[in-house]
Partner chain sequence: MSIFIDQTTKVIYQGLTGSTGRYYGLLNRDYGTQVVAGTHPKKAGTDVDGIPIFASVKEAAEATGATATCVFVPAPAVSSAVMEAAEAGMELVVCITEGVPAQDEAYFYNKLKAEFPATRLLGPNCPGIISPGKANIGITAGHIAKEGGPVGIVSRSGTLTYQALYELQQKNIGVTTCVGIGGDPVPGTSFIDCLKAFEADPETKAVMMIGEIGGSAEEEAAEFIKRSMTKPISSYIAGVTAPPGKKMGHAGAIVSGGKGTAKAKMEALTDAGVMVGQNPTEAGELMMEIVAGL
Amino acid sequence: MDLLEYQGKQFFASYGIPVSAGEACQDVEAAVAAADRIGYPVVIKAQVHTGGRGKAGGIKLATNSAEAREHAGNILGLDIKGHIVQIVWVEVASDIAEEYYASFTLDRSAKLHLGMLSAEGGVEIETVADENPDAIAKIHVNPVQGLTEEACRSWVEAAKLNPAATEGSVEILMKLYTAYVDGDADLVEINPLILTPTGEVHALDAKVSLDSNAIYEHPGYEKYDETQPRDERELAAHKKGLQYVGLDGTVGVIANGAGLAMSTVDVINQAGGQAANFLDIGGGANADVMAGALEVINNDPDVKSIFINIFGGITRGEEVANGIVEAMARVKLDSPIVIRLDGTNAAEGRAILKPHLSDRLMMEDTMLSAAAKAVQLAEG
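In the form predicted alone, present the structure of this sequence as a single chain.
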């Protein structure tokens, strides 16, 4: 789950990380009222799940109510890289002496947490990495041992931050690591982390990505899930509890397991077609789950064929077959289905499906032949 900036700042603040005071607003009048309460000058910032807000006109400084009204009116409804601004964050403007970059994420290859810190903040870290990689100080943290203050201080010194920012940066970085670990985050990033002319250090921006699988451990995370960007197909699938991502092709995909679903998308490309979606039903291939999956895919007008790719492990072939047969009786399908069923009790499953085979329900022996048939049907 990728948080909007204001949500990220609220998340940081809950761990004691200093952030700029502000309010999230959904209309112009609320934004003006918030600016009047906060006190001018204020910054009005578009809240969207993408970068490039400043270049798109999504971040503006207002020094009075008239400017706040003008900027809020221009930003709300603005299209930034396909994201329509529905919320603005109105925050007190900050005086900036220097800008830094700080983040924590997981280094999967090292099987350790990775912290990155740079005295060159305010720009994309990829740009810094390309143009001046030595400007990024990295630290690997063993999750069992955690981040010690001594290691953190050495890390700050290695990044060559202004000595005036050392104490404030160490304090924030220790809290940022706690937020990253205890908050079940995949990424926490502050860009920029600023040093003010009076010597304070605080987070001027917030980029946070949380592990959606950890929602059950954090009661407040439901509000973050509700603001995730989803098209109509993804929203319908989400309501049914399905792991779904919409794509631009014509072959609908249903598979059990994320790895198999990704492989299915690749095989469809290999066969000369394009997948219309990624849909992982996991281990649940019963009639309710299958009917929900077929309904979501069937409601996509671009889908011309459906490829159900099941490899049974814990999921048994006869359960899948019975689920498909019953689901087809519930959902009036607009597109033909191609099934590949393998793994545990696959023979029993194929036997159940066989009497129902037709020009609308076909079965292939291999993943590649099934993909080729689905692509052929989509093109035909």
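Target state, the form predicted together with its partner chain; input state, the form predicted alone:
The next block holds one chain only.
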């Protein structure tokens, strides 16, 4: 779950990391009132789940109420890479002496936490990594030992920040590590981490991604899950508890298991078509799940054919077949279905489907022939 900047700042603040005072606002009047309360100059920042906000005109400085009104009006409703701005964050403007970069994430190869710190902040860290990799000081942290203050201090020294920033940085990075671990984050990133002319260090931006598997430990995270960017199809699927990702093609996909669903998208592509979605119905392919999946796919106007790809492992073929027959009776479908059913009790399952076969429900023997058929129908 990716947090918006202001949610990330609230997350940081709850672990004692200094951030700029500000307010989240959904309309112009609220934004102007917030700016008046905070005191000028303020920065008005678009809150969207994408980068490049500054270039798109989504971050503006306002020195008085009139400017706050003008900028908030322009930014709210702005389309930034397909994301419409619905919230602005109004915060007190900071004086900046220097800009740094700091983050923690999991290094999956080393199976250790990885901290990155650079004196070259405020720009894309990928660019720094490409052009001047030595400018990034890295530290691997073993989760069992944790980050010691001593190790943190040598890391900060290795990054060659302004000595005036050392103490403040050590303090913030220790807290950032705690937020990352205790908060069950996949990523915490501050870019820029700033040093002010008066020698204070604080987080001017916040990029936080939380582990949705840890929601049970943090009931407050449910509200973030609900505000993840999803298109209408994804929203409908999410409400039904389905693993769905919207794609741009015309062949609707239903498969059991994430790997098989991805593979199904692949073979549709190899057959010359394009999948409209990725949909994993998991292990249980009963009538309720199947009907829910078919409804979601049927509501996608781009879908011209549906490919149901089931490999019965523990899930038995006759259960799947009965689920499909019952679901088809419940949902009125606009597109024809091609089924491939293999694995446990596939013969029994196919026997159940046989009397229902028509030009609306077709069966193929293999994954590849079914993909070819579904693509042909989508183009037909």
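Numbering follows the first chain given and starts at 1. None of the values given here were measured: they were computed from a predicted structure. Heads up, when I say rigid core I mean the largest set of C-alphas that superpose within 1.5 Å between the two forms.
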Seminar exercise, completed: At the hinge separating the two rigid parts between these two forms sits, of Thr196, Ile80, Glu222, Ser263, the option Glu222
For this session: If the chain moves as two rigid parts between these two forms, put down the smaller part's rotation against the larger in degrees.
Result: 8
Exercise. How many angstrom apart are the two C-alpha positions of Asn322 between these two forms, if you fit on the rigid core?
Worked result: 2.4
